[in-house]
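A single chain comes next, written as structure tokens; it is the form predicted alone.
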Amino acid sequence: MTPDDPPTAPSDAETAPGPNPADWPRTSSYEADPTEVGRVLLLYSGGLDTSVMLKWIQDHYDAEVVTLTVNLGQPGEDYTAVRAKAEMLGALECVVVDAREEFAAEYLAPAIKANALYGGGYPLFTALGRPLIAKLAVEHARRLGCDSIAHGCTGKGNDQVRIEATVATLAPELKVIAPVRTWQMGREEEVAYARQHGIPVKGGTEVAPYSIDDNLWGRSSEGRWIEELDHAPDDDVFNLVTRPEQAPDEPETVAVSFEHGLPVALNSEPMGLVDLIESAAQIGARHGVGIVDHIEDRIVGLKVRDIYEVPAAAIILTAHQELERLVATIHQNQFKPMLDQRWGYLVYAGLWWEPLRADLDAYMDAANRFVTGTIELKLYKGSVRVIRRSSPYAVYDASLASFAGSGGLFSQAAAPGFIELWSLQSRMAWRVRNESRD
């Protein structure tokens, strides 16, 4: 350029915040090399992060972008508006997939059979959804000729593990782009970038008070005061479940019927799994059921606090566990919770495709073979209490359980001999260890 030439205006890529992708250190084989990126499939929600990413990837990578939005039962989502926004921002193609039935049948069903919780309280709704979203991303990336998949996960969460492990497992030829981990933009910088590039920002700022994730199985809230351990929950965090103190003053009973471990009817009305979960969620939410204030050990090493609203899971898992206890033997009831815990951990840790999980699924199917019957629960101001139980496979006989009952499969006269043999080793050990002190 000669001194008389006018200065060249900087490109969007040169003025956008954050480091240049070419300068990023890559520590894994599946991270995208900017020089080899031509078409990217972006997991797109329509929110601030992914909308900024859509424009940012086009500028920094000089790449075409197609978007994928997955419906897992997020309440109140306008998918027509999401698609229109992606198209307006330059997406080559905008795919919206209704995956609710697949989510329920292939992910929530095995979770119910495994009584899936992490840390005693989190029913894994986000963890269960991510491998399905990533699997669909792989399928559509291949179909649409993409070489990379982009997501909006941060470097502090578990979702990056769940999505990237799935992509690396199912499609090692595809690369991954994770701008939020490296672009060094905070919320205010993202809003400024959005305004600079004409990206619509809800409410003028879109700096939401909480980070929300939700689907058919529950809702989570993070951020703001939730990070302060001495701060009791504020009312504005609850957008799914009624605060228990504001729930109806009259309790409501709900009967959940199961066949082979899966719920098939609610209050004697047969339903598909998606409809049943949605109906249970409505009933539970009305009565303040399913609020979980949870301290959680993330797999990336952090300990965090989350507020969960899980009314459907609170009802269905409570009923399933009770029915399972009714039809299983003492040995099954002592053994299966250990496998349930391991199943839940593998899913939480992003290892959906780990062969051990499939092995555990085989056991869960076998253990649920006779989990058929009905559990009736009473819901009242946040509590869920079992009040009635029935099953053709119940390992229970009222005549044997009665104090007045005798004979049949149980002979009270045999009890003394049993007690003598049952306590033999314990009695011997106590005597040996205590008499040796004299």
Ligand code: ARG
Contents of the next structure:
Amino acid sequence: MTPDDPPTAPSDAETAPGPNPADWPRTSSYEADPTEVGRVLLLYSGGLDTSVMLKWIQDHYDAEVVTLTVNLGQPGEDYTAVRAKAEMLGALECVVVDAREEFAAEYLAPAIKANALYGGGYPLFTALGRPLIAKLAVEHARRLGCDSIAHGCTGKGNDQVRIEATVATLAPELKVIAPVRTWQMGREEEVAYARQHGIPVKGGTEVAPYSIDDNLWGRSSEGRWIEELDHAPDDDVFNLVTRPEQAPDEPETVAVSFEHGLPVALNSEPMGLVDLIESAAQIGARHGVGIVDHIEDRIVGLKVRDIYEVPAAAIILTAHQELERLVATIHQNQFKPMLDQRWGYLVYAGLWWEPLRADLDAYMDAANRFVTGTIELKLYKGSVRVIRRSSPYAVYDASLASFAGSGGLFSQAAAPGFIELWSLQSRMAWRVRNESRD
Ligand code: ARG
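Could you output the structure for the form predicted together with the named molecule, given that the previous block was the form predicted alone?
To see the whole picture, the full complex is given below, headed by that same chain.
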């Protein structure tokens, strides 16, 4: 280590006491005391981590486990298979909840009104999903008589913050178990544990798969070469969006219609929000739209790289923002992005239940009251470009804006008087700063 190296904390392997939960000191009030765990609700995806966890908790806590799997519109997920796997691994009960409508109405709708993006490119699909997943975990844990909630997040990510902050806020009586933070198994050990306990492992064991999270609003990939900053994206990472090079040679236009800030029709066909988002995602994906290669500041301090595929958000947010610009005044247009950014940051940072978010939502609703109209976009090999706009509330008058128009309400003769007053302070300041003083 040279004096210029950044300070590093000792790694877990150097400091950790061992895999037994009872050996780990608890640093917060909401962490489960292993001697007091009787029944656990496990947030179960059906993947390797949470499948190993399902067995591991039964063994290490001597506890019953019920599983909860939440459908937020992950494309191609087979929930019958997920449930069967949980049953096979000894879950007392396996709940699968279709929360797509609630996700769209209560989480994605406010995000659209707030043009929600973090770091200029991430439309927050994971960050928006976690508080809902954790809220459902609380509801079902209470219903099923659980004392604790377990999840598969690591100790290095944002998701643990979002889930645990939600549980601690909504259900102070429930405790949290996060085995990945302490069990000290890498992928190889997990695969070995899985083999030992008859847990099916998908794919080969040599190459670790990408770490994926997805829902209606987008898909993220992490891990493997993505951590290497000088590694351009390998083609196999794109699972949702066609690579722009392979997108159709013919462009396609898509018209998104909004009422009060929410999309209500695609190409003039009225649709509910879930269907509309799914259709927009399909059209965008076909044209290579919504690929984001993102360097991101996590709230836990790390800077990381994520590859996102967000075709629906690329279309809907672009259209929404354009329509807002058209119906809002210069003052509103300059002010709202500051609040949009604040909204996105709170949600990214796991503070969904923070009252400021609700305060901001009240503003977003007010600001979206007249965001009604249609925006037409042209999609072509990865690009999204606005080509037509219309709204009954556009603060726009073609005859006033016209270059050749004779004026009407707009008095060109009054312009010099405006310029004289508008520039007054700037002119005075220029003079006093530049007058020669000798
Ligand atoms: N970086 C994004 C976020 O913090 C995506 C995280 C994806 N989560 C995952 N478990 N792979 O919201």
